[in-house]
Each structure stands twice: as structure tokens, then as C-alpha cells.
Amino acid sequence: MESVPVTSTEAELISEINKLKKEKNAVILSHYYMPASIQQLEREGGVADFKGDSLGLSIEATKVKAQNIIFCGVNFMAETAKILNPAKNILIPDKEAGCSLASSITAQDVIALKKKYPGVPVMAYINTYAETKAECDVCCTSRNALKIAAQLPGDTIIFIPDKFMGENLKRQIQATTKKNLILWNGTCEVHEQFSSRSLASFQKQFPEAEMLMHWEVPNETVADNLFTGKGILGSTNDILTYAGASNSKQFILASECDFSSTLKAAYPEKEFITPCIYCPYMKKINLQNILKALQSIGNNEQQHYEISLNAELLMRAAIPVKRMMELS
């Protein structure tokens, strides 16, 4: 990670949340969406133990053997690691980090859609809550999303909650196994900005550039603005891979904006431009949440910040969490 310079402030925090965590038996997983300051590393002068996208935040979450893991990103995420480690404590500095992805599609609205198209696998984007997993078949990440669609059983799948996803993958899905893919319509408020018309401006003005796209970008955002030159549509994770093999020195990311605080710290030597779409939920955690998830470890405030899930559902939503790690 790119030195981020800090005031004495920040200083400060980012030096008593490091002590703390030793203290607390805690690490800290921050998501490429958060601020630089808390992707950076603690072994760089930063507070995170480990960064990634959301697979590889979940399976991280499997190894880590400190008791408590504070968790940099939004809710559906820490209830993830909480699904995957039940017996540890999962806080997360701010629960009002939401989702707008998340939020659109309920447990209910699984049960009526399997009602719909009764034997008919339900896949569901991790972006989804605890309620909703536990009503799925199995979960995909944007990384791993066309693998497991191959392995299910069926000419036909239902996937949710993402229709731009869905739309984009459903191309390729068919292309390569004939399935068919039935969405719903829930979209990600940062990556339904990136238009086509936006893109075809940046594209203009830097015409050498590669387009990099995630998978939650309108479909035809998509066609109008990757299909026409070089560039990639797929997750975090493919996008981090495709920048480092290309020859490009320049690239156009259409993905959240502190995503680029990544890349250009992987690749100093590139220029990535980007119109700058910030995560409002992403954006809920800071350091000095973090500082206070961490000192209310131990005694009452800890309820404020722990991730809370009953036994029954624990056990449900791991089924499909579980599978798509097998599947991956």
C-alpha cells in the first residue's frame, strides 16, 4: 500500500489501534473499498492485518485465530465472517454501514421466487444479508460467480440480487453452458453511476487508456464503452490481476473510487483515472470507530458494535456460504 501521510491526529489513532489489538486479542480486515488509511497495513504504517475483496475476506476470515475480528466493510460482510467463525466475536465499527444491494432483496423474496420456478437453484451474490443466504442454494462473489453457475445442476438458475451483474454474466453464462439466468432487480448505487456517456467522455480524453470494469456496471455501460477496445469486465480480484499484466501504463476504472487507492499502490508506475464514486456505507468506518470497536471489547459497549446472529440461522446461512467455498 502507497504511504498515505496522516496528521498527528491519525498518527495517534492508527498507533493506539495497533497497541490495542494486542491488547484485545484483535485483527482488522478492511475491504479494498475503504479509505486508504485503513487498507493500509499495519506492518506499512497502517491498522489492517489483511485486506481484499469479499471471497478473499471470507476465507481469511477462516484462518484468523485471534478471538475478535473487527471488520472494515459493511454489514453483509461481517455477518459473513460471523457465519464462517461462529464462536468469534465479529465487530464492525459502524452497523449503520449498509448496503443498498443487500437491502433490496429480503428471505421472503426467495421463498416466493422458489415458489416461482420451483426446483430451480437460487445463487446469490454475497451481497445479500444472513436472512436472505439462509433461503439460497449457494453464494458466489463476483470472482468466482461464472465457475460455480457451471457446476449447478440444471439448464436454468435463479440469481440474485444484482441485475446489472446478472446481465452481464448472464452473457457469458449462456455462451459457455446454455444455462439461463433469472434476475432480480437490485442494483449497487455506486456502480449504476458509471454511464455510458461518462465512460465515453474519460474514453475520449484518454483514448490509450484500458477500460477496467466490475461486474456490477450496467450492461450497457458495459457494451457501449469495453466491448469497442481493450480492457476487462470482472471482479476486484481480476481487475487487480488484469492491471498488473497489461502492458497499458493507463487504464479507466469504473469500480468504487478508493479501489484505485489499491491499484495505484500495486502499480505505482500506472495511471488509473477514474470518475470518483464513493460507497456512502463504506465510507461510515473510520479510524476512529475502529478505535472505539476495539476499547469496547470486553465490557458493555461491545453490544454496540458485535455482529448478532441466533444459532438457527448461523447454522442455515452456512450451507450456501460453505458450498461456494467448496465450488470456488
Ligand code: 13P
The other form holds:
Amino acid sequence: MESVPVTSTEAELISEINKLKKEKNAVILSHYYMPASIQQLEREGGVADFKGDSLGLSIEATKVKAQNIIFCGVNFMAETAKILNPAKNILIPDKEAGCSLASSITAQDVIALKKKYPGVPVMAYINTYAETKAECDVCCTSRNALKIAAQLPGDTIIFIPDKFMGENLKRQIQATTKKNLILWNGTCEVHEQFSSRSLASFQKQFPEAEMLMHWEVPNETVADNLFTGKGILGSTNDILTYAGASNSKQFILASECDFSSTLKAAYPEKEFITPCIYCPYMKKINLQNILKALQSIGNNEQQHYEISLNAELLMRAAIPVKRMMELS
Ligand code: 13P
Ligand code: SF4
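Form predicted together with 1,3-dihydroxyacetonephosphate (13P), following the form predicted alone:
Now the full complex is given, and it begins with the chain already shown.
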């Protein structure tokens, strides 16, 4: 992977972070939506020890030997790492790193749904907070949602909280089964911006390009722009794999802007046209607050960054997350 150019201040921060994480017995996990200088591995000129999609990061969190994990992603992801590793210290450089999907639904909302549809299994997208997860039967990420839905009993599933991802899943599930999905009204404020019209104009400009669309893109956009041409509707990881395997040289990316740096670095011979929309929550994390989180380890400031969930909540939220791991 080629490294991206950094300013001298960034270079100093990167070198300070890489030195300190060894001294503090810490590793840095980074989501693909982080800026290149963060998600690039140390040997590539960045600060990450591991980069991945949300499922990849959850799995990696269970293998980490270091006592401290600096989680460069958003809160619900850092919480998942804590749920899977209650004995480790999980630090997020800015606790304001939220998510419009996670904040669209509460535990009380799930309790009300279960009352309205008794006995119907509740499948929660990983983009939910621990209190919400604790009320659900199973979790899923964008990578394993179809596989998990297929294994749930009965002919109806409550899927929360992304209504567009739910509509996209429903269309694929109903192509082969009679299963119905009851949906919540949440949306990702990044992916919902990929309108049918804007993508159609990119497609007109680049007629040879294939479409790379995340599950969270509105179902109307998918129907209008993907089914007329080549490409994939899938998870972050599916998109990365598909772009590598495809013979095409040009792609239009309908996902978070910084993910294009992952794609460009992985496949430098290919072109990724990216209508650039950033997740404001992911962008709360930067080199400065990563350094501060590292410096806090072992002193009073640590609690400012550390994910703290009470023992009962950790135990209850672990049930649907572990079920997801077993079924995926
Ligand atoms: P992935 O599960 O594909 O990493 O996506 C997480 C996310 O927040 C997408 O917006
Ligand atoms: Fe949440 Fe969307 Fe940001 Fe992903 S991109 S963290 S779903 S707001």
C-alpha cells in the first residue's frame, strides 16, 4: 500500500503516536472510514495496527493481546469491542463520535416493538448502542445480515434500525423465501444522501464504470442505478473484494468518502469516482485526540476516553453479539 503525503506536523504526530503506543501497551484499530493517515498501517506510514470493516474490527478485538485498544471508529463499534473484551481497556479518542442510525432507536423502542409483535425475532444491526442490543435476539453487520436472517426461525423478522438497508435486504430475501421484514425508521445520514438523480448523472458521465453501493443507500437509488448496470450492493468488505476481483478499471463509489482511499491504495491501477460525502461522526477522530487518548493511559484522564458499561449490561448485550459470531 502506498502511503499518502502528510504535513510535517502530521508526520510528528504519527511518529509520537507510534512510539507511545508501544510504551503504553496499546494497539490501534481503525475503521475504513478513517482518513488515510489513521487507517494506514504503521509500516505504510499511518498509525493503525489493524484496519477493517465493523465485523473485521469486532473479530480483531477478540484477538488483541495488548491491554489497551485505541478504537478509531464510532462509539457503537468501540462498545462492541468492549462487549467482546470486557477485561480490556477500550478507549475512543472522542466520545462524541456517534451515529445517526444508533441514536434513532432506544431499548424502550425495542421493548415496545416486541410487545406489538410477540415472538418475532429481533435482528439488530451492529449500528446500535449496547442498551438497545441488550433487548435484541441477534446482531448482524452489513457483511453477515443476509446469512443471519436466513437462519432465524419463523417467517417474520424485526430488523432495526436502518429502513433503507432493511428494504434492500427484504428485496433479496424475498427473491428466494417468503420471509417478511418489519422495519424501523432509522437512516444513515451519509448513505441516504446518495440520491438516484445524482448517481444517474455520474453514470451518464462514466458509462463504463461499475457501481459500488453500500447496503445503507436508499432502495430507490439501488433500484434505479444498480439494476440497470454492473456493480454490487453489499457491505464495506464486499465492496473491497468485488472491486479487486472485477475486470473493470473504473468504479463509482456510493459510500463514505474516506473509504475511497482504502480502495485506491489497495488497487492503484483502478479508478474510483467518489461523490465525496463524509461521516461527521467518524471525522471526530483525528491524530491529535488519538495522541491524547494514548497519553491518558494510566492516569486520571483515562476515564475521559474509556468505554465503560456496567457488568449487567455487558452480559446482556454480549448475548446477541456472540450469537452473531456463531451464526456468521
Ligand atoms: P460496515 O459494517 O460495512 O463496516 O459499515 C459500518 C457503517 O457504519 C457503515 O456506514
Ligand atoms: Fe453511522 Fe452512517 Fe456514520 Fe456509518 S456512515 S457511522 S451508519 S452515520
